[in-house]
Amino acid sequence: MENREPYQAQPSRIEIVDTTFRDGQQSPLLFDTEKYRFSLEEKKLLLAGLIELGVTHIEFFSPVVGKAEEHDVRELIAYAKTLTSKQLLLLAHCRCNFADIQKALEVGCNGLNLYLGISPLAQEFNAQKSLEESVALVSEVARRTRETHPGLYIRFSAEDAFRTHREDMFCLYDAVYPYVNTFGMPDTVGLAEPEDVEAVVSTLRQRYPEVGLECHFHNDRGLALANVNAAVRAGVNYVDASIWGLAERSGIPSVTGVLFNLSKRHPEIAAQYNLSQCYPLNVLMASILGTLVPYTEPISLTNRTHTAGVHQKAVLGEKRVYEAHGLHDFGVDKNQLLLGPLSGWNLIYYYLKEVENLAISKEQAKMLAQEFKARTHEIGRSKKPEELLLELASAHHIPRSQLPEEVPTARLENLD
């Protein structure tokens, strides 16, 4: 295998490759929420949010997927160029097919994410090509595309890389190495563990020193984010992610979760990305899907929500007791204490005094807490915790505090 001059130097920084508009639209959650696909206007909102966050690598469906996607990709590429002066890589996820590639370039994509599966299962049931046939096809497509488009960004991935025989992958990657900018290693079915990832990345980095490496991990085993951390430690430059981690089946790592984790070891992330836009981007997706930000998403108000009495008491005094990871820089600037069956007298006192403006003493709050806990079985859709607590306070004739006239009746709670 001969060395050659790289078409593009390996990036010195870590780049997020967002695939919300490709893998994200394959998420079952779009069906669960009866959205099915994002409208063009919704895509524009999400695209603007991603660019505001600082994402510059964005993957779309191949335009051959359908007329609607072809139209949307054209519009989004034109719109993206109005949003920033930064250089953007607008990528089409393409089969190794010249017609697909030509259509992607016609709509304005300036990069290709090519793929083909050569695992034993792919050879038998999917691509239905032998290894030799696959190598011949991919090398011909990569060579001719490079010859006709010398400056085009090209990534190639062996689909289902972690179930592909290592020597087969080398055979394929050796053949296209002279023509690509980046090699991918997609864990298409979420099989890999961090130890597997480090081994594969280290081997590819040593064997192909002049190209970038990209990872794409699915979350079937709940290991996608851990695998990202392992891949970056081992030398990966590009990390595939999506808003909320939307993708096939159980999804992939979320953009904001990846940035949050990588920033721990790579402080330069804070200069590269506008991290304060992480939470607004998650909330934007929630508004589009008509549901809440997932409770598993690190950059969320849920990750600053406390329900247990012991936690609530501590957070009222010093939030660092139960909040070890700062989220303020990621756009989460408050926390949330939920009144409920597990709340203790500290939150009951705080809620009635500061939110409901009752003239209550700590001793009264302790008394009410005992009564409240004895009746929590009444809490449900027909009676909220706040209603039960106010009912108890009223039964004990606890009056409201007298506010000066200049104090507004509407108040903004701030627990910081």
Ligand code: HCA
Given for the second form:
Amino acid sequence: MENREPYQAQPSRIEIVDTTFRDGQQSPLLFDTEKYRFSLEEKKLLLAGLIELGVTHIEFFSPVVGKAEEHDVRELIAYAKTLTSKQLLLLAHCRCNFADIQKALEVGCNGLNLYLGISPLAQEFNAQKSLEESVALVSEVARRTRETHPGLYIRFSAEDAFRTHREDMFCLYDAVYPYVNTFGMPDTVGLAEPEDVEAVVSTLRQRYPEVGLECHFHNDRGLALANVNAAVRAGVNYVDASIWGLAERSGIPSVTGVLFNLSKRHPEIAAQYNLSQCYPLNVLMASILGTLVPYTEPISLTNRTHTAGVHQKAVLGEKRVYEAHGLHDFGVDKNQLLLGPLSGWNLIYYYLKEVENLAISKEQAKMLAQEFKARTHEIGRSKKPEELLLELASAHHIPRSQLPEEVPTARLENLD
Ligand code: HCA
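Right, and the form predicted in complex with ligand HCA of this protein, after the form predicted alone?
Below: every chain and molecule of the assembly, starting with the one above.
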């Protein structure tokens, strides 16, 4: 194949391929939140956030999924180009079908993420094509597309790669190798373990040295991020992710979780991405969906929140006891200690003295803590922990401090 621009491996560059606008919109969370699909305005905000973060590879639905989506993809591609002078790869997730490809190019995509499943299950129930038929179809589509569009970025993925016989995958990938820039290896149903991932990446890397490798891992077993780490160790070049990890079922890794993990082993990542935009991007999604940043998300305020008395006491003295990772560079610049049923006298003392400005001694705080502990069953939707504590402080006539008004009160969340 003469026309394909040879893949230039850049070991120091690992590209995030964001698929918020494709797999992300397949997330059940959009139904749970009665959002169903993002509006164009919301997509523009999210796109601007991603580009601000430094993401340059963005996957969209194939425009054939519907008129509204076609309109949005067109608008977003035009908008993306106004946001940065960086080279962007604006990818359509496309079936191996000339009409779909034609439409994707028409709306302005400059790359194709082609896919087809050839696992035994896909052959029987999904694509319903034999291996020979699939090889013939994909190689014909890839060959003709490459001939007519020599500079176009083309990725091909065998869907459900980890339930596909290795020899079948080789048969298909060997046939399309001359025409593509990148091969994917989707773990479509999230069954792979890190060892499986390392084996597949190493095998593909050896067999197809001239193309990039992309991973797309679903989180059905909660292993998606661990699998990304394994894939990166084994030499993958592109990592699929989405904001919050939104995708079919339990999703894929989040963009910010991937960047956070990559930065551990690849500190040079910090120079390629504007990491301080990570948390604002997660908060933007929260404001669009009207729900909190997921508590499992590494780049979240939840990951800087402490509730147990032992933890709160330690964090008041030295945060590093229960905070191993600095999130400041990722835009999380607060932490929180939540007064609640598990709090001990240390936080009670701190809260009443610093937030409520009461002239309380440590001995009084210890005594109040005992009473508080005895009445935590009262805490709930109708009585907040602070209310119960103030009730107790008032019953003991603990007076306000005589601080002049202009002295600022310390806030629990600003412990830096
Ligand atoms: C899908 C399946 C997919 C595709 C991934 C890819 C998967 O929703 O169409 O094209 O790389 O997980 O296999 O998300």
